[in-house]
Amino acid sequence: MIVVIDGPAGSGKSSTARAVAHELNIQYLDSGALYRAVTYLFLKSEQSLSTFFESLNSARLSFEFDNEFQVTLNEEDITSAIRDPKVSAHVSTIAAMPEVREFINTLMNNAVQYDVYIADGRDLGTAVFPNAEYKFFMIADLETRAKRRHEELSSKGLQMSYSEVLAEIKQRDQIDSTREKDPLKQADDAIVVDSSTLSFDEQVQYIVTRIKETITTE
């Protein structure tokens, strides 16, 4: 069984993904962790596509949620890496490409055959799980979104300015949303949970609500 949040970035769709996980003892699946780890891949083969496709493709892409999500890529533990200003630099352009989104899709759907998933993204319940019992778009206005994502990275002791965090949250939403392949759009069987009008704590327990009558766990 998978639930899915959509939006864009900086709406919050992660952390209370995460919390709904923590909260109905269910799988987190992180969409963009995944598409980072990709990223990543694609920086470490020196931006060459040639060399990217050919890693892509023996590429051994691993994830588990303990807590945290952890992403190991080729035996390497990259969950810290992926956080990086210059992995998010490039996520929206890799993300785009047609052959990534192949492989992360095709990741995705095998992982949730056998447990029930929460998983959150741009383009799930429209282009990856077309058919999930649940599905959430999140949004938020772009200066809380930038201000959500500034605090986030000052946190990790990651250095950026608030300007240049509004600047790439408006580039990634430019690039999202108008991709040939599965841009950013609301399923229009999604319910909109807008984070900016509500506390974290409510809107984790609106998205609770709707979904624990429907989902066994043991």
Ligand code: CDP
The other form holds:
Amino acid sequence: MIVVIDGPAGSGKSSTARAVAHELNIQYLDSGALYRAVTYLFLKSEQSLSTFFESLNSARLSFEFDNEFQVTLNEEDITSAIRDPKVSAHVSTIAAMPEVREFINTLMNNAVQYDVYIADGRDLGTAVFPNAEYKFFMIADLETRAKRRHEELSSKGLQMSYSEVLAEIKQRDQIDSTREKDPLKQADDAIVVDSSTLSFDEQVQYIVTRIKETITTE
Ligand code: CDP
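Please give the corresponding structure for the form predicted together with the named molecule, as opposed to the form predicted alone shown earlier.
Below is the entire complex, every chain and molecule, led by the chain shown above.
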């Protein structure tokens, strides 16, 4: 069984999905982290596209959810490195490449066959898992999202001003929702969750309740 939460940057998908996974004791899949991992590979390839595609073909990318979503690339733990602002600045451009999307989609489809998952991303309900049992689409206004992300980065000691964070999120929203291949889009059958009007606990419980209803009626 797979449940998906899509939505723009900073809407609260990842923290909500992680909390739901903990409460229901199911697996969590952070698809954005996988796009970040591939972007990390791109930056390591010194931004040369031909070297990048070559290393992508032989890349061993794996992940595990154990309290947090951990990502390993060619035996290197890159869980923290993929949150670097340099990765954030390039990720939407790299994620727009069809070859990259195919690579990540195959990885995710193989993984979810063996367990119950909640996954978050941009195109999961529309393109990757169109038959997901539940599809949520999480939204919040731009300023709320930028404020959240700025606080998150500051708490980790990363130096970025509020206006830089706002500009980056705005740019990523633009690239993610206008790219040709599988843009950020609300699925017709998705349930909208507005995280600027709900408390964190309320949004987690809302999703947990919906999933429990399905599990008990199956
Ligand atoms: O956590 P945050 O909202 O900043 O973003 P993320 O979930 O880590 O995703 C990083 C980027 O990966 C997004 O801005 C998209 O460009 C890309 N992405 C995507 O294209 N498709 C997905 N299913 C997930 C992420």
